[in-house]
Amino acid sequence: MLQTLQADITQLNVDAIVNAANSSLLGGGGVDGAIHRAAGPELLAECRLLNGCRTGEAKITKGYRLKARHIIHTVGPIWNDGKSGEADKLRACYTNSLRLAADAGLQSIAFPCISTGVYLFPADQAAQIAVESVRAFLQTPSSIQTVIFCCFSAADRARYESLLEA
């Protein structure tokens, strides 16, 4: 089941959140800081331990102070012209994302809307390539039953709603 929340991420009860991190894994602003924040310092702690993470990659840890069990860090693509393969990094962020929570048996995964904000990825297209990720995921069998995109606007939320609707 796809669905659409607008929705504070970091308050999802879900087997897992996935945060768009920077490549550090150390926190940041928007919904890096927000998750990092929410979930308390023994997050940063196990981050620590994890030597960062390139783009398109993704890795899991505990999900501490949150009601999610788990946190899976992604770390988007920052728009520059389009011709630089972000659509391929942002696609591999949703794949490889999901295909960590599937190997850890998980059933329910939330996803924010990676790389729109500082990262300057085009909402539309973002969004596009977010359903049809997890679309094309979900063809084959695998444990996740739930994908919620978890959007922090109205007219995020609005985007995936006509998307999942076609």
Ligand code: APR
Second form
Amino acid sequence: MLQTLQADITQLNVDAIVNAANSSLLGGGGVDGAIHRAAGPELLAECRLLNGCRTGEAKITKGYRLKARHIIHTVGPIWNDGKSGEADKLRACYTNSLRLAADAGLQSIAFPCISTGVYLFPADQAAQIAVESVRAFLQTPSSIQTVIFCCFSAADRARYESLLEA
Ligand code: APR
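Hand over the structure of the form predicted in complex with ligand APR; the form predicted alone is what we had up.
Zooming out: every chain and molecule, the one shown earlier first.
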């Protein structure tokens, strides 16, 4: 089941929350900073062992002080001109995160609006890619029961709401 919420993703009680990380996996600003602050220093210690992450790829860690049991770190594309494969890389973030969650037998996962902050990916296009790629993944049976699009702003939530109603 797909749903959208306006919330701070670090507060969600789900099997995994997805972090919009950078390729170092060593923390940053935005949702990455919020997740590292809420999860605590053990998260950074585990991330140091992961040897970074390529754009479009995803890696899983424990959730530590979060309610969420796991964090799936994915690196979204930095928006360039829309002709540098940004859409495919963003699609891969959702697909690879879901695949990791399914491989771990997880049932619930929450995504932030990956790449639409510091990475400047246009929010409308990103939301369409997010919903399309999650719907495509859920065509194949897996342990995933609930996917939440966790929006920080009301504007983002309205965007997802209208896509999910379509
Ligand atoms: N909960 C949910 N969503 C959040 C939160 C939060 N606590 N904080 C920010 N967001 C939202 C932003 O409003 C935006 O819609 O997450 C979305 C992604 O924005 P960014 O966090 O800027 O991520 P991104 O655009 O993918 O850029 C990633 O920013 O923080 C650095 O280390 C990170 O270098 C990486 C880059």
